[in-house]
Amino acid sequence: MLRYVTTNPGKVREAERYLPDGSVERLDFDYTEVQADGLGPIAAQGAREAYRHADGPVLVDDAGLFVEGLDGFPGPYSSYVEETLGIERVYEVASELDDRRAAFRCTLGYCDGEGFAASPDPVDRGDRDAAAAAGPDAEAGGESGGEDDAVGADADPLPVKLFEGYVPGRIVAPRGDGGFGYDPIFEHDGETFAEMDTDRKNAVSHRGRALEKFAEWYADR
């Protein structure tokens, strides 16, 4: 059984769209969220810690809103910024920018205690360096990253497979009553995520795109 480590049942329901029936369940486990400039190291360390807790295959995700004109801020600090400043303040800051392009990015980290064969998907074998979240090239079907084989004296030897999803958009004034987090200020293809119904949002979401990659790989695991 694969355990999706999250406090949000909606994430598990989204995962169930891509995985076989009965193959995934939610694990409510508060792993340590390390501070890092990218999503990969956060998801990787969380997956290692959750694997040790569950003693079985786990899937962890980390996601964020990356605003081009703010050099990717709030990025991996999105949850903290939402809680402390609020999405309205993020919109106010972005509204002063000439470039309001943004992207939602998600990195899934999978750990089952075993190693992984080389592939285009990044593998984090140490805590310090992981591949960056997929960028615009991923839209055309490309893969970002590579493999980081450097393991320092304080590095954790458990390898973690990373799967990345990316959806482009722009920052707009809050619209819509659905979704959560930054959804009301993130517009994709003419609609904010908060204006989309669940099926439409899941079909284009950054998490859904990462889950699709994971499910294709996991089927042969």
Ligand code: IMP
Given for the second form:
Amino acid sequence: MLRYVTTNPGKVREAERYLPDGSVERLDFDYTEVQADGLGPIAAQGAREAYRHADGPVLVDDAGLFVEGLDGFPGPYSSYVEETLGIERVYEVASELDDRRAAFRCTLGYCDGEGFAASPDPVDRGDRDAAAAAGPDAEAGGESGGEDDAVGADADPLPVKLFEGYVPGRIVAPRGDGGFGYDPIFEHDGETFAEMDTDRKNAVSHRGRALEKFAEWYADR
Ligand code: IMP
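Give me the form predicted in complex with the ligand now, not the form predicted on its own.
And the full complex, kicking off with our chain again.
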């Protein structure tokens, strides 16, 4: 049984849509969020800690909003910024910018205690190119070795496989009542995420894209 490590049951419901029936359950475990300027190192370290806690296969996700005109801020600091500044203030700052393009990005980290073959690489080139402008860890993917090198970590040998999802959009004045977090100020294809119903949002979301890649790879695992 795969365990999705989150305090949010909605994320597990989303994962269930991509994975075989009964193959995933929620693990309510609060892992340490290491401080890093990219999502990959946070997901990788979380997956290792959760695997050691659960002693079985785990999936951890880390997500954030990357505003291009702010050099990717708030990015990995999205939770902290949401709690402290709040999304209205993020909108106010972004409204001063010429370039209001932004992206939600999600990195999933999978760990089952075993190593991984070098290919297939789950991060496709299109995503890398698109993500390159949005954050410093745009090349994160594949095995954890590169990640560790990138963050200068003390080489934890437990392998983690990373999967990235990306959705482009732009920052707008808050609209819509649905969703959570930054949804009201993130517009994709003319609608904010808060204006979309859950199915529509899941179909285009960063988490959905990452889950899709993970599910395809996991089917052969
Ligand atoms: P987490 O990694 O899912 O905990 O998300 C980190 C931060 O990004 C939190 O502030 C979330 O509210 C925000 N966030 C992540 N995904 C979404 C999303 O789909 N919509 C809106 N905000 C999101």
